[in-house]
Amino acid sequence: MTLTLIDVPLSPFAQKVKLALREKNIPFEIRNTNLTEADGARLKANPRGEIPALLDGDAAVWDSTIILEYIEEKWPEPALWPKDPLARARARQIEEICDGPFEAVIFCTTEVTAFRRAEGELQAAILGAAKQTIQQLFAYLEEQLGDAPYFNGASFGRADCAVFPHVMNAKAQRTPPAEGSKLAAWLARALERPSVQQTLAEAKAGLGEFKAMAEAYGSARAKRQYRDFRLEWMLQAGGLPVIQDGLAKGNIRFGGLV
């Protein structure tokens, strides 16, 4: 039965799932979608309108973490989970930090750079707060990595799939791991993996979508989703005017069903 992933190549959540599928050598097809446009198939697969969604025949599984749970249960080998229950809990915690606070700060910096939601002193303040937050996240990840080659331990696993998109996005925004750090060495190892190289190539090919996305959000034809950590981080960074402006223009939304 054919697996199809509803994808946006730049999404760290979609990248996480693609890395897991490729590390497990599970064949799948990609169906690209555009978050700035209505997509009946995407909404049918996920009532929140988010990506990714995994179509397994007539069944749809959504939310990247739930998808990874599904993949591991249906295709247990090769395992992306460590065997030890405590190590599994630790991997889940790393994934939670990356999908929550780390994704949020990258999302918000993209808002004020690529989508120009703030300029001048406000933009500088938000970007300054972002660099500080990213350094805190790097310190946490460095501690979690320890002396192991991967977050999963001896082998590349689920936690690594979760970490890679966010660390790579931070690097793309000119805040890479410190040269000579354990995290920088981990990133270099990850970049050698075929699964990572293919997923990263797809992301780079999707960079051209930013201009059209900016136009869609600027004209309120589409709405950026400010959910939980994203909203929280933007407010903490002093970005209340960004939220107020988005509400006035009608080009942001919050969580819930679409």
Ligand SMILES: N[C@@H](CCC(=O)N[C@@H](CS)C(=O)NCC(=O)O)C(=O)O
The other form holds:
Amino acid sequence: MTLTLIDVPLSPFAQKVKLALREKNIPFEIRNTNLTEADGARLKANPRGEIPALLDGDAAVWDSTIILEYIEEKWPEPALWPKDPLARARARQIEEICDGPFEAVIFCTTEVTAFRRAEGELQAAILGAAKQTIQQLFAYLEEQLGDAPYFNGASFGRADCAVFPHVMNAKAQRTPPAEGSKLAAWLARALERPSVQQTLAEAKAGLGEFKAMAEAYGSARAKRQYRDFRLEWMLQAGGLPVIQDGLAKGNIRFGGLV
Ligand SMILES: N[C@@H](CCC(=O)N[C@@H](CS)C(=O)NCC(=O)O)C(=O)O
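In place of the form predicted alone, the structure of the form predicted together with this ligand is requested.
Time for the whole complex; same chain goes first.
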């Protein structure tokens, strides 16, 4: 049965899934979608209209965390989860932090830089808050890594698939892990992996779409999804005017079903 991933190569959630599939040597096809355009297949696969969604024959599994659980249960070997229940809980917690607050601060930074939702003092205040939050997240990750080579422990696993896209995005936004830190050494180790290299190459190829995306959001032809931590972090960083402006222009949406 063919597996197909509905993908946006720049999405950290899609990257997490591709890393896991590739680390487990599970063959899959990619069907790219464009979040600024209506796509019946994307909506049919996920009532939230989000990617990634994994099509396994006629069935669709959505949400990156649920997809990772699905593939681990269906193809247990090679295991991407630690065996020990406590280590497993730890891996899940790291994933939770990365998918939640870490993704949110990267998202909001993109909003006020690439998508120009704030300028001048407001932009500077939001970017200053982002730097602080990222340092806090890096400190958390540094502590979680401890003396192990990987977040999963002795080998690259689920937690590493979850961390990589966000640390790489922070670096791309000019906030890399400190030189000489354990996190910087982990990133260098991760970048040696074929799964990471292929996923990153696809993301880099997708960078060309930013300009068209900015145009689509700027002209309110499409809406960005402000939900959960994204909304909370933007508010906490003083970005209430960004949200008010997005509501007035009709170019943001919230979570829930589409
Ligand atoms: N909890 C979901 C979040 C997925 C998500 O937020 N995907 C974004 C792309 S990074 C998306 O599809 N957003 C929909 C939109 O922008 O309309 C998961 O882990 O898969």
